[in-house]
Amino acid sequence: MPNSMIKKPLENVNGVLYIAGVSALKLAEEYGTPLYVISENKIRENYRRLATAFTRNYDKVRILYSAKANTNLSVLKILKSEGAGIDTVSAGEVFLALEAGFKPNQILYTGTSVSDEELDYILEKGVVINVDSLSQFRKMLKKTVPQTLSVRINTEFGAGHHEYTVTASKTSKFGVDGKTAMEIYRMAKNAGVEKFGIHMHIGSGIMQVDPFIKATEKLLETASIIHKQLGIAFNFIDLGGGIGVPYKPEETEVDIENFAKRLVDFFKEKIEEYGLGQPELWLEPGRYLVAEACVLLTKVNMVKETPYKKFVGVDAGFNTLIRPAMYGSYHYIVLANRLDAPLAENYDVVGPLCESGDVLARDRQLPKISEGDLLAILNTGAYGYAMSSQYNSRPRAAEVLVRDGCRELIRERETLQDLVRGQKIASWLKG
């Protein structure tokens, strides 16, 4: 079996997959499956690599971890200890960020279709708000005048690994056009807002720097017009969008040094050209920091052969990992208990859900699989557990953190009793 995807924190030890020095077999035996296993050191390495690449080219860089990728409190704690801020998109993510110890001024909130109740919560907590609509800002002003305000600009140019992850286009629900942004900034300045930022977000899973440069050009043009007409000085400019990672063996990693240099050089050139001073440069990575730090362990329940297909049935379905079903995403899969076994058969790897779309991999070449084997699905740290559900009334998986041969449970496996937690039977149905 090709071993190009078996790299730190993964290791082949006598044919058994180890994750940060811990046997996948022992983890599955101790904690059960399906099981998300997260490497602390890999998250730290990813953060430091990214931070070093950007700060080498500009000394006013702030990295905000995109919490929607993975909101486990231990993951948030790791990134906070590395110096990250946090990018949130809901009251729940703000709550979790505060629980993890982030201060309000380290948290950016960018909501869309924001309810009055959520807005009240966000304002009460005092986090930095990034406005997504004129309607939202008008509601805010009726409640309070924030000290700092940012506006999300729709650059009308986006990118991403799937159409659902592209967050900027002429038909996107996100952000505002330049004319509307001008009105919001004018209202904010007249109301007494003291500090300003400007923001874009173009998509997720982007492997090339060119889309960022193209969108940044539009964002900075908009910032320049606002600066000239309203005299607003921007304290920060947020170049939101997610840098991708390789999911397939033939894909190459983003050259982050070149990526950072090209983007920052362009950024510096334009802010000087437009007289925008030296604002902080904010970034919003999510997947880049956590995807490769996690594997999903899943046990083989069934091997089935029909006249047309060979199936490997496992205990993880799209309730556990929805990316293959939702986006058609590819995740590399290894036979964790026999890494050295030769490739032998083509299988569809399927889950236990009563859905034809519950397929984790189609026509995937794997070693000969037996019931009881342990598979490891790689690069599941981003949008894995975070997008999981209780569909088909199946409790959600557990999560374990590993580091230097040590492991600790950081999220308990749900039980059948958790399926009824919070439910109440209507009074007229009792008895």
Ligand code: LLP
Given for the second form:
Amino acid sequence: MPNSMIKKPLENVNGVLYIAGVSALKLAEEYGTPLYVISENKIRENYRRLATAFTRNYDKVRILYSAKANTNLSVLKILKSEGAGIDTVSAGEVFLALEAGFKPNQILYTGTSVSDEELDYILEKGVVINVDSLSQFRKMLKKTVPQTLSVRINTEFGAGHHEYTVTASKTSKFGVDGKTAMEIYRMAKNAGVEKFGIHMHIGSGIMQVDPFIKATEKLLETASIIHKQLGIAFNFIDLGGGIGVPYKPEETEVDIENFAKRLVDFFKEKIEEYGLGQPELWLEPGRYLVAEACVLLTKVNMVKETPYKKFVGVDAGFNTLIRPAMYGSYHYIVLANRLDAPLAENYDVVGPLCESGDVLARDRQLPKISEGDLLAILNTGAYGYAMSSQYNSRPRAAEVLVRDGCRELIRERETLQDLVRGQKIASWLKG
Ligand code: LLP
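If the structure you just shared is the form predicted on its own, then what does the corresponding form predicted in complex with this ligand look like?
Next comes the full complex, this chain leading.
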């Protein structure tokens, strides 16, 4: 039976998983496991589908890739070459964006709980700043008057695949309320800021357009009050990221044409109603662009049966992919070296960490698994490597880029030496 999850860039070639024309077995052999394999063309396709759907309805759309999903420089360069700007949240992400060749005016920085040192770095680089608090703005004004300023609004309407990924609500730490925003914009205008934006990001992993519409209504209402009271014209209105992708076979993908049309129609209706002119519409997708472009290859170290359970022990754990442990997220898994084998057993797929929560999949139906088999964990391009760690002193995985049958290493596997890099033994312990 054809497997609906095996679709471009994945392929079943005589029972072996291929990614963009490259054999998973070959990749595992050549680069070792665990290994993140990223398809360049899939990222490009995702970008084009999204950009087309939105620009079809409004020509002043700008897409800023949300770097936190995957900061590999090659991924950043791919999206840059497609015309994306970039959404960043730390000095590190700004640094990587600059390394990848983005110009400061293509980079938006939205920090929260921003340190003085980070603020200095951001200001020095001259990127566009989206402030998250009045205190951050006060500190900024003491140092400089930015040319452009955006404010993150807490719309109080949020959504997301897990409570940890909802970023707008009455109790959220993110953004500011309308009154505080008014104060910031007033100070900014008086200080001589010339260009303005307004921003929201309501959460992550959202499959419906309705929460976006509800929050956009609140955002634009706030924008209209600010516009009326302060005479500020907004150059851009940023609706954030958050568009989800299906992870389970029974989930359907977001109908992006319909999603874009409904959201943009609503946006246009409201900016007209409020007399907000023709601001640019910015979006900050992360997951939508990269999640489905990557599989994580992991080798089976152990098969174990207890009186109660069957376990498949692999070489990737929550140090490699934390989403299942952190959010209970589901990632589809296939037996990459025998794709046609019939489903046979229920296994817990577990990693090598000394933690009971080190589970990648619970009670998952899989073919009969043997030691030495190769599993592929799907849709791991977003918040996969980016959230990985060295926990249990396990060096981080490698990343490979694939395209039209070609492959290239884009991040070396860490070595044991990386575990001591930067460490210093206290002088009194030496000897
Ligand atoms: N913009 C801002 C300000 C954000 O905070 C985020 C994500 C995005 C854009 C991109 O959201 P996306 O389009 O990727 O949903 N680690 C979680 C997701 C956390 C997202 C945090 N912020 C996960 O693995 O599901």
